[in-house]
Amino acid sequence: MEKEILRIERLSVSFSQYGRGLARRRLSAVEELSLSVYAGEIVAVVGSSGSGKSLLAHAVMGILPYNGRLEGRIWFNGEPLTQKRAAKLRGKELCLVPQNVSYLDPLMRVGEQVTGGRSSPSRRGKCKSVLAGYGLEAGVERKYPFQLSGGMIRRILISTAVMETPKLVIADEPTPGLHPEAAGRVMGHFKEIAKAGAGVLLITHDIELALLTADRVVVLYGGRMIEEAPASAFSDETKLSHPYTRALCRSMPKNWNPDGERLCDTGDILSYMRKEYGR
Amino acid sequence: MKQERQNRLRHGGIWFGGQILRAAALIVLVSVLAFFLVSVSPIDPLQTNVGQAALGAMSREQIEKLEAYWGVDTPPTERYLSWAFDFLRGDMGVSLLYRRPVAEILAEKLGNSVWLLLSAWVCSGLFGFFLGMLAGHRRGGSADRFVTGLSLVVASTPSFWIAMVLLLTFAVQLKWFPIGLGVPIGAASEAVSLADRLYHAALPAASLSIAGISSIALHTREKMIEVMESEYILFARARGESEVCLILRHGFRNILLPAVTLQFASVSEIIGGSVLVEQVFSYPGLGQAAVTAGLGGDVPLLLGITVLTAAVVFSGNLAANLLYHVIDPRIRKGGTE
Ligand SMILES: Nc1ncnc2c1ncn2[C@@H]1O[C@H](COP(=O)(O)OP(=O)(O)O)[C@@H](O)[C@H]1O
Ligand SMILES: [Mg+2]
């Protein structure tokens, strides 16, 4: 059995909000979520927009917004991951791969951003070789983010994690806006990272991509975890426990009837979910 | 590639030509407006400058001579056109009050004012930028509340009032600074050192700086908040960059350009403020000369000052525009690849 890199137990994230008048109420965005990631494994977190995926990532990184409150426990590499420890480890053993170009400083050359705050000749050399390894032409490190295409930006963002020797990589929706071929290539990069021994938490709303890449899939709905299953379970929906996941499974094009008719009515299940989960 | 560079150069040339035309149009408009305002002003230059009693004692011929001197007998259009033609030939005329060439007076007054304006401009820029950065780093924090409060108070206080408070406190009460003028009283102009000049410019410059701080501070704060809440700061934090690193590497870089641009565009405010502040401190600069010329009906001097300040303000705006085009890589590289 591989080493458990990340273990999350009953994690909740809530925000205080001002309601009517001066009454403050807590709005919980993630509730009682538990999951583990082992070394060399890719765990996909799938959920629709607003289901709390990014908050999960930010909670682990220790970069929740100041009005967010975190409950529950997180272990990293066998030890409790306190806010202080997260601050020390992030950017080194604990890496985040963000979604798009807006996570890069628009006025800084990408090379300087890939090396990060600690620029040294050896790091600059490594940066060049990492970028070259991702098929980015020489000289790309002297460009500004706005000069690069979406696919190139995605590879730059992944490079920031590969520059370090991470034990855990959290990728927050690394593919939207890419055509399937480019998305597949990006997924390949994450497989390489996992093969090199890191755990990968792959956040996405694309279930098919998740199944292609991940070993295990966690499904979130409205901030709650409703299913955790190995990727193989999705080829046989009787192995899935939750009606939402089963519907999700059936709605994938490869599971449609040969005549193209969908086998489930997503509307029904969504209205059921809304009633059940209140959102 | 070469073609592209040539294209960009041509565009740059056209843009620059356009700016020159705009400057010319601005100067024409401003001088016409200033002239129009003086000619409709109820102030009679003869009565103001010669005096009611003296006029009463004069003969008809003497009064006619004076009227000719002050230009009261010529129609306004003719007067303006003759001034404009002389101006185009490089002759700004002779000041009616000082009886010296306008160009000479402008050089002297500008020489006095330039210290004041420049130091006020630089100080308000530096302090405003620093305060704005401090405030915007943590929105709603104690530094933010202090800076925002201060800026709002200053923004709603007229600059001459700040000048009077400083004058009363530091010159009259504490006697740390002279109460007015640009040089020590009675000193020969060769004996006046740079230190003397700076000493006399200190309070007026401080008043102007304080008055100019609020807009740059509030603007920088706004930008800084935007930057600190941006996704690239979040990501930099996720990469383990320290708070100081965030501010210096990303914050500074992203707020510097808008701040400098604003500062160049705000030259007009400093010059406008200097008119009143120089009045309070009896500082013999451009602002004071403008007031004297306006109230005394000295048309050539007033027009000279107006054109000069319009040109300075325009240069400030031009510099602001240029900065954006030259420094920001997104604009410099043409926006797309
Ligand atoms: N700073 C915040 N204050 C209040 N609510 C927030 C804040 N950030 C996120 N939320 C709420 O948390 C929920 C989950 O957000 P997020 O994790 O970004 O979803 P996603 O799964 O699309 O990444 C959203 O419904 C959002 O309204
Ligand atoms: Mg998200």
Second form
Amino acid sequence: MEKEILRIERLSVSFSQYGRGLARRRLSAVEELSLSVYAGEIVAVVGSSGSGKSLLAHAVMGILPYNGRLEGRIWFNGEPLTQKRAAKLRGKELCLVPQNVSYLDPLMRVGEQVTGGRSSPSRRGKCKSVLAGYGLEAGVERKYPFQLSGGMIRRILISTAVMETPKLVIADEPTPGLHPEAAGRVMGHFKEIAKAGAGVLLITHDIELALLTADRVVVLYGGRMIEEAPASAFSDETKLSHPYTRALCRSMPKNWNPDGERLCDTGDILSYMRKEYGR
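Okay, that's the form predicted in complex with the partner chain, but what's the structure of the form predicted on its own?
The following holds one chain only.
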């Protein structure tokens, strides 16, 4: 078995919120979540908006908001991942590809951002090589973000992650707004990263795209993990155990009937989940 890169045990994330006067309450966002990612593996975390996917990424990266509280344990490369250690590893062994394309500084040339401001000849040469490897034309490093398309910016964000030698890459919704062909290319880049030996944690709401890339799929609902299954299990819903996951499987366009109708009523399944989990 490949080396375990990331292990999360019973992770919970909550936030403090002030009401009237000095009254304060805690809002639970992620509850008792456990998962692992191994070297050379892509694990997709899927779920609807508000299910806790991005909070999981931020918890691992050590960048939760000031009012966030983390409980549980996280190991990275066999050692506890404290907030101090995460800060030291960010951008090196532990890399985030954020979902917001505005993450890039609009006033700085792309090449400067990919190299982290280090302008040695070897660093600039590696920058050009990495950008070319992701299909970006020569000279793109001299451009500003506003001169690039959304798909190009996505590839540049991935380039910043692989300029070092990451052991774990967390991709937080890397494909929204992209044409299917461009999204497929971006996902192919993550497969290349995993093939090179890194672990990849893919945060996405696009389950169909995840199944084309991931080895395992973790399904979240209301901040809780309700199922973990091999990606291959989604080709046969009888291999899936939870009603919500089976409904996700049946609701994918490839599983619609010839008249273009879904084979499940997503409204009914959401009603079931709200009754079961209170969310």
